[in-house]
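Starting off, we have a lone chain in the form predicted alone, written out as structure tokens.
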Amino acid sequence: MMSISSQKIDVVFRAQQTYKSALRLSNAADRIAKLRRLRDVIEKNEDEIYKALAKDLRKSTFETAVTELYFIYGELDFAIKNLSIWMRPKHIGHTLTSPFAKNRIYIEPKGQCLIIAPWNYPFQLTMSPLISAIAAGNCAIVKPSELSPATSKVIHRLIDEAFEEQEIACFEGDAKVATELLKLPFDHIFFTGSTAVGKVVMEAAAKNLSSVTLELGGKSPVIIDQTADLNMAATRIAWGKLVNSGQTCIAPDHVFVHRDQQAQFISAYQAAVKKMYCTDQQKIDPHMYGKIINAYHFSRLKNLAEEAVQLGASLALSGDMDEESHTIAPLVLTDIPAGAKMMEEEIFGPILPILTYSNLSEAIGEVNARNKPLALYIFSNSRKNIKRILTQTSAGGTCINDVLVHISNPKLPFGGVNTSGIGRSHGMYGFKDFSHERAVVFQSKLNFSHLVYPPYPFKNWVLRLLKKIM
């Protein structure tokens, strides 16, 4: 017998199955109105969003505004401005075999979608795919993370205020709720989270042949060459590593720097940390620096650092750890032994390993020896070196002389490769991932199709003609 939650999920799923047929008839004006309604509801509840993220992750109002709220306003405004263009049928050229046919690509909704969101940017990474789903004309069920309960509660209330359940619904709960949802035959599933759980989601989707977008993660490296401005690199890497206390899927995971410049880089990194996050007493300011999400993840990070030190790593910047407040101050390690778990799994915290190289080939080889990362960052003033790294590596996205910022441009696709993800999100790319591109041919009365119809005797001249013109 199904539990109450399972019964409720089934009722909503069936209602959306019915409603998606009507929703596919919606035009750009209809969808834009829904996106504006969502924007209005978010704007009306800004204070509650700030409070929720402060409670879940100790995010400052400014950090929440920049990395969560204003990010979503930008996504909404960009979709509202461009949706009419995205929805237009695309005119495609003729072929020699059908010179008078009209060829089009029609953009249609996939239908019924599931969005499973993570805890690290719980508002942004729930709303961003939801915007794409709405823009594409889909129904959707949203499952926010139970590890950020305050934000999850606010998201649920916002969705209930803006939409009817038959169109957009929200279900809170733990992994059991996600498991129940994954049993259902959704047309598309959008998941953001770890690679390990992404495999579980893809396996569940395969049982119903549901298409997927997987926004995963991995160990995003930084390569700093000898031509780079080390002070600039250290400052930008420190910000990208420590925003949200390092709990960012595209945060710099580890840094490759030439062995002759390691000491200078570490000194610059320490200076950047003090300038951005420390009080006059040189202590980390909790009003500007977030916390680790929970006790489990605090313990995981602590164990990673302790194990590396026990195996021989050196502490270049010894971050204080407060278990009660789940706070880990910025920590830098050098001389990382090859067997350390820190170099085998995504760190997802404010711990920065520094690896050295003698020539650029070593750094490139180390990057290529690992799974393809979600992001790769290059700091260099050499066009030759930049081109070399770009052409000899693969990554979901790359910034040159900066970190993280590629995610903020809705005109760029965002997503991983293989273990770091499947599919693309944001802007037009998110719209397309939630859509089906349907090929349509309007055949003319004047066409030559009959030339390839049976019977085939005496038609070898057709083959000779096709070979010449194709």
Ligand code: NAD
Given for the second form:
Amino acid sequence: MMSISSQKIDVVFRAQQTYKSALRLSNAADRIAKLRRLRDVIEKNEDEIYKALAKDLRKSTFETAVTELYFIYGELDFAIKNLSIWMRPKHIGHTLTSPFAKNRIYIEPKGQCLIIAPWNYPFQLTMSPLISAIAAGNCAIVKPSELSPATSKVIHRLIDEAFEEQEIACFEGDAKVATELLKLPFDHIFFTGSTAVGKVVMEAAAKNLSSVTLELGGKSPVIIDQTADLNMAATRIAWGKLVNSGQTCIAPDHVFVHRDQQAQFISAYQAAVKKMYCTDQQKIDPHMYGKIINAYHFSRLKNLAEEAVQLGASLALSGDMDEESHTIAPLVLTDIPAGAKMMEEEIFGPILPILTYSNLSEAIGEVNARNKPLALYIFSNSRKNIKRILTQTSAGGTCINDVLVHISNPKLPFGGVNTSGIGRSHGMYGFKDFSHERAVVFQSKLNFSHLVYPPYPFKNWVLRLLKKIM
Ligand code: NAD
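Same protein, different state: after the form predicted alone, show the form predicted together with this ligand.
Whole complex next, starting from this chain.
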């Protein structure tokens, strides 16, 4: 027997299946009006959004503003400004056999889309693909994360306020709900989450040959070479590692530093942590520092640190761990032994392992020995080294002398490579992932296509002749 929620899912899916044909006819003005409506509803409910993120992740108002709300306003405004250009058919050159044909690429909606989101930036990572889906003229079903329930509830309410279910609908719930949704023949599935679940999603998508965008995770390394400004590197890495308490998909996961500079880097990192996060210069200020999402992830992180120490790692910066408030103060580990789980899985928390190298090839080799990361960061003042690292490695995105900031430019594509992701999001790239580029040829009366029609004997002779001449 079907559960109530799968019956409901079925009703909404069928309604969207019908409505998507009407949506195909929507023009830029229609879609811009929808994006504006969504913006208005978000603006009207800002307080609720701040409260929800404070509840789920203890995000400060400022952090929510910068990493969730204003990020989304930026995506909305960018889409509203550029949508007419993105939607325009592209004019393409002709071929020799059809010199008078008009060749175009028409951009059409994929149709019906499913968006599954994670909990770490629960508002941003649900709304950003939704903006792309709406801009591209699609219907969508959204499944926010069950681990950030306060934000998921607000998202649900905003979607209900801004849209009819036949166009955009939201289903809250866990993996069970996601599994039900994944059985349906969506035209496109946009999934943000772990690599492990990404594989489940792709397998489910394969059954219906739905196209996918997979925004996944992994271990994003930092390479600091000997020419780098260590204080600057430490400050920027500390911010990138500790914003949202390290629960950021593109957070620096671990750092490679030259063995002669390890001590200097650690003291610069400690100083940066104190300056940014400690009000009384001793303790982390919880008003500026987020919490770990839940007890499971708190103990996962605690175990990762404890296991590494038991195996012989040294604590270079040890912060308090408060189980009740799920807070883990910034932690730095050195001398990580081989086999420590910390170097096998994505850390996704405020723990920074530091690895040393004697020459740059070692660091590059270690990066290449792992899966292609979502982000790779380089701190260097040597053009030669930067070029070398860029050409000898692969990553979803890279910042040189900074971290995270590549995500903030909607003109840049965002995404991973293989295990860190497939497809692109943000701005025009997100719009394109939710669109189909349709090749259209308007043939003219005058063309030479018949040159390839049968019968072939004479044409074969001409081909052989041409081959001899050319
Ligand atoms: P997750 O994969 O556990 O869950 C993501 C979503 O998938 C949730 O909505 C969840 O309900 C659903 N889900 C869980 N198990 C499922 C299953 N078996 N079948 C179908 N759906 C299922 O990820 P998470 O813990 O929410 O998020 C953390 C991960 O996401 C990290 O690996 C992080 O790097 C990654 N991430 C990537 C990006 C990116 O843009 N590339 C952004 C944020 C987070």
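Residue numbers count along the first chain shown, from 1. Since this is a predicted model, take the numbers as computed values, not measurements. Here, rigid core means the biggest group of C-alpha atoms that superpose within 1.5 Å across both forms.
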Threshold 2 Å Cα movement between the two forms at residue 462, rigid core reference: yes
